[in-house]
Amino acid sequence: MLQAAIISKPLKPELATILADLIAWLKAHNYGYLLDPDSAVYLNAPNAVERTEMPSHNPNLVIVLGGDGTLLAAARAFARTTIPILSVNLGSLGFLTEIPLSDLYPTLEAWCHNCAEIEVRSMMHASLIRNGDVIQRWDALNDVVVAKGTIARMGDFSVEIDRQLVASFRADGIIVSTPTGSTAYNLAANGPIVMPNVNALLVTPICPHLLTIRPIVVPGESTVSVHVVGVPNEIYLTVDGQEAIELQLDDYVHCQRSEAAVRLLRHQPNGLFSVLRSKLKWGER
């Protein structure tokens, strides 16, 4: 039996009609369904299976139902597969999640006759060195931030490039992010906008306290090593804006293009400039 696997936004009342009409929608065409833990609390489901499980039970689909953050989080639990991932819009902006609801049940339509366009995104993996052994590891749809804490005061960083010094320099943190990245928190910091399909990584400076540091665009095979210098008081790395971990003096962070990939459902492409001017009204007066 085919199986798809279900993943949910908390605390989102109208999941509780949506997830109902969704199951029946499955089991009038023979799927199977896995629950997370928060779609089974909108129906009231005894077994649910945590997300980083639901890779192991090898299911045919994923389909998130919320906004890009539960995409982003479906996205790293499902990295290390080939498994589609059909994203459904139920948050504000949805740069990911550009499916609406209304399209849900054409785009399961669409993906049961071989019909679905697949839209594959690269991730970045990052790496947290410290003392020379490596702490931690992640995989990122988005990016992966090295900032300061809560006391307003600077970090003190340094940016390599494949061991070749960048610049070092005081700022609010360290932006890396991936092409799909691009349009998140390294928009709001004045990056640059990168199609998603360009093999590239993008290092943007937050508040740097320098007029000459700016965005940069790197090859997609190039490792970016952000060195952490100075401690005002706390830094931490970021993944997705969903994991975080406190950085010490002289911890690095690698960050270099994953082997993994994000394969997103698509009923029809939809296109980056066609979500900018939609989300963010891109080109109007």
Second form
Protein chains: 4
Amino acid sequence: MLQAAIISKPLKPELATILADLIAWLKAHNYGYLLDPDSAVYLNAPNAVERTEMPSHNPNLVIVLGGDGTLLAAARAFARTTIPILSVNLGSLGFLTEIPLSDLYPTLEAWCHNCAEIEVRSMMHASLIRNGDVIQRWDALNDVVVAKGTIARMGDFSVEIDRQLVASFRADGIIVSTPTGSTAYNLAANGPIVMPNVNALLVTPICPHLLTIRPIVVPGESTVSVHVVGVPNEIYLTVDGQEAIELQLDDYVHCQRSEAAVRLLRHQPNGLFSVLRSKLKWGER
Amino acid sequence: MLQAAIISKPLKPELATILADLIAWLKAHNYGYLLDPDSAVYLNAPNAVERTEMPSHNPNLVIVLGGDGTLLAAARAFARTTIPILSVNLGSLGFLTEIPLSDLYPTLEAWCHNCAEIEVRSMMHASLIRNGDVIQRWDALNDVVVAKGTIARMGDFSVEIDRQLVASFRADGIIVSTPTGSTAYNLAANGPIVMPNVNALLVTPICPHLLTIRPIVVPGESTVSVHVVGVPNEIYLTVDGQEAIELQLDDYVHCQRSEAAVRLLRHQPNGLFSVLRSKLKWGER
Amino acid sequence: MLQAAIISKPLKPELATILADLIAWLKAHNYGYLLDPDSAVYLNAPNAVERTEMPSHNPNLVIVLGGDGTLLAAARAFARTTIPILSVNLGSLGFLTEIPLSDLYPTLEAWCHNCAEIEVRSMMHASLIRNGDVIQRWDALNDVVVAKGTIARMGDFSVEIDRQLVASFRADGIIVSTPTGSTAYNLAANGPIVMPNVNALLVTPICPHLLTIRPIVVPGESTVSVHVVGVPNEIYLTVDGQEAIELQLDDYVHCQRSEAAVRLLRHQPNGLFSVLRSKLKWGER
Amino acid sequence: MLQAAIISKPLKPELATILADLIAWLKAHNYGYLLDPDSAVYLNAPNAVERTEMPSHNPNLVIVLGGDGTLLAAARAFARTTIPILSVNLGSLGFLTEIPLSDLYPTLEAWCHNCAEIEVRSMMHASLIRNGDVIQRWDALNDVVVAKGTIARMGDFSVEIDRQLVASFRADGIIVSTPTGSTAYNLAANGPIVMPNVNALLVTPICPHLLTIRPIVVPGESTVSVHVVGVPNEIYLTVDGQEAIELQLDDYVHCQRSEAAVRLLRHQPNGLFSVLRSKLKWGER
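Switching forms now, from the form predicted on its own to the form predicted in complex with a further copy of the same chain, please provide the structure.
Below is the entire complex, every chain and molecule, led by the chain shown above.
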């Protein structure tokens, strides 16, 4: 029996009904389902499966009900699989999760009939190197940020590309992002928009003291390294906007395109630019 | 007897000799002097005076030996006095403390002969309002920064000018700066340079999610308020790059031009633009 | 008899009715009126008065029907008078002419009862110096732009403030603007917003080759000079977006706050920030 | 006999000696040579060959003596060949032509011994479409610029990628650049740096009135089209900074990666970032 893994954002009252309807649809179509703990709460269902455990149940489809944050979490959990994700945005339209609730059932129908679109978004692999050892690894869909902590004082960083020094400078921090992440934090830090099908990574300084540094678009085959060369105050690493890891002097963060990727399901081709025009109020004609 | 208050940056080995020479000069010219604890360390002198206690001794002159940070600290300590400050920059030329060590004695000589230049730099007064009460106050020479803490997730702020809403937006933070501070953090956050004799405050968003917001130059008579309207994570207040105070939901930070000012002593008129040309590599002709 | 001078934008069909109604209102209230040639066309009226001739008729009020461009032209014509201007914006809301058509009669009524608001917007005086002689002068409400001509190749400029060199650099051009003009071309060139009541001028480079140069806010008492120091191709001067004057090597353009000012009439206080929030989609709360 | 085509910048007096030495070296190594008209002037040589005629003589190597402009012209002339270009920069170090004069003979020696590095820089093909017909074509190494003419008033443009509308907006203009051109005009217009080996084109608005538009990095396989949708004043097309072509309402400029490429010769691997660090004063470590 085909099976869907359902992941929900907590504390959205409207999800109780939406989930009940979705379960009914799945049963009517003879699908099984797994509920993550947040989904189970809405339904008072007894048997929740932790998100990180879900891939081992080999579901055929992941259904995400929430916002960009919920999708980022689901993407990390399923990064090393090829299971497609149908992601519904319940709030204001996100850059990532462009399917509104009204497209949920049309997309499920399309998927049943094997005619849904799958858009592959490449991810990035990051590793933290301390004293020559890899001490932690992550997959990121959007970005890896190395930045100062609470005091409004700059950190001191070097950027290397394929082990060659690019520049050393003081800044609030540095964003390394995927093309997908170019419309996230990078946009606020004055970086360019990179179309998802460009094979590249993007390095964007955050409030650099060095006025001549610029966002740099790097080939997708390259390794971008951020080297912490001065710590006037705490420096933190944040992956996809999740919890922060404190860094130490001389830590390196290496970022590379990952073999992992997210497969986003739609019932019609995605119009990146129509999302941008709508969200950024770009002119229509 | 005229008296000089001496404030030094710690941990600069060359200061031992510089201070010994300065003391000899002061004695030879029949001046008294006060040493702050950091200065006393270099000289093994027993009687240090805390910086915050120095103004009550009514010195006639403050001599600062260090960098921009040392001057910022001295400026706060003497903000409510009219005592002039002779500030020597021992490191790379700062925007604020433009006198190199070679100008120390020419400036002291000029001061003895009442022919030194005094440049008045206006300061800003900030107060933190919680539940309708002023709970803390500061004088700032450069800037007041309200910004997110360790996690790379945005805060939610409103800016008001004279109690009228300007805009509400998500951002890493907001800088309110004096004209003097316009060449500090503001410059890294893409703000304009404001000449010190413009009667104005400057409000600069840091990495705003709202792409249409811009730095705003406000009349010197206005009150700029930053209102913390959402705290997805910790928000901190930093004054002149010093220690950070954690803010709470619904806190207000009010900023106004202060009646306090710093009187910087020079032996010749200050060339702001020659400093900028040198530091920012602007073209000469 | 009190008299209104009427200035209209050409080629707006709806103006035939609007003007007929306005004339009826003026007659009913016992006012005289002057029509500029563009207004006369809509009414088939025989006796038009050139805009530049209108001030010599000493009207008590100027009524502008059009957009920002029409107001900029009217402002120049009446710059050296104290006659208030009631400016109606018929198109999309402009930054300058914030009165919609629906406010026309309420504002006229307020003016009749001496209870209209008058907002004074300071202007800028520009003069072109060639070989030591002033060869032309202008009053500008928004900005004076010195910029390259048709070929996409940079010019070479120096900026001086009160005859002191600020910087020399290659760029597409330089904008010198009033606070009012800060929301015009300056905004597109990445300059800050300067509130109208700040006593300042604003110098903004357009696409500078020198990456460290920034917009500079200058005291209202200063003279800003743009010096043409290299002409790899033609360089032009444009005042308030009107016709372009070709400049020569070594020309100087001096800009100062003008004693001229525009008096804008409203029936209620102007909310600059509500206009900005509306036009720039800044967040409400 | 192997043959070198020599292209020189005019009006550089030092070139007389440099060229005489180069000719002597070529003769001593048994090479033939072709002189372009500018080179011939320095040597009083009778037989110059027009640059556009040079490719038909099938030289084995092109030697360019000048600056970025001379190389851009040589690149266009040899775009449809595979002949390598050895480009010496005689002025301030350019972004493109990074070989100083001191590297001329080491690079020639390396080339003789077949151990020179060849760096391939991809070019862009542009075509101007009017009323459905291609009326002109160009190869560009740096950029294609569609921008307003002399008056400081904006044009009205649409950008399409693969015939899909991206955005319509008013601006001074639009730059479409290759990765190589990302360090040229694009940098002044606040665009990112794109490494030469990224397979992409870059679209950068110049002073857009629409504050939310950003530089966009597009896959190298895409066609970027700039559509002239409003002509409040003249609009011009400039290719690699050369002469300007006036555009008309409804003209389209299509830009694609070209099959043409430039082969730049060096005696050691090119350090893009060491050039950037030197030119942009990026910090060393």
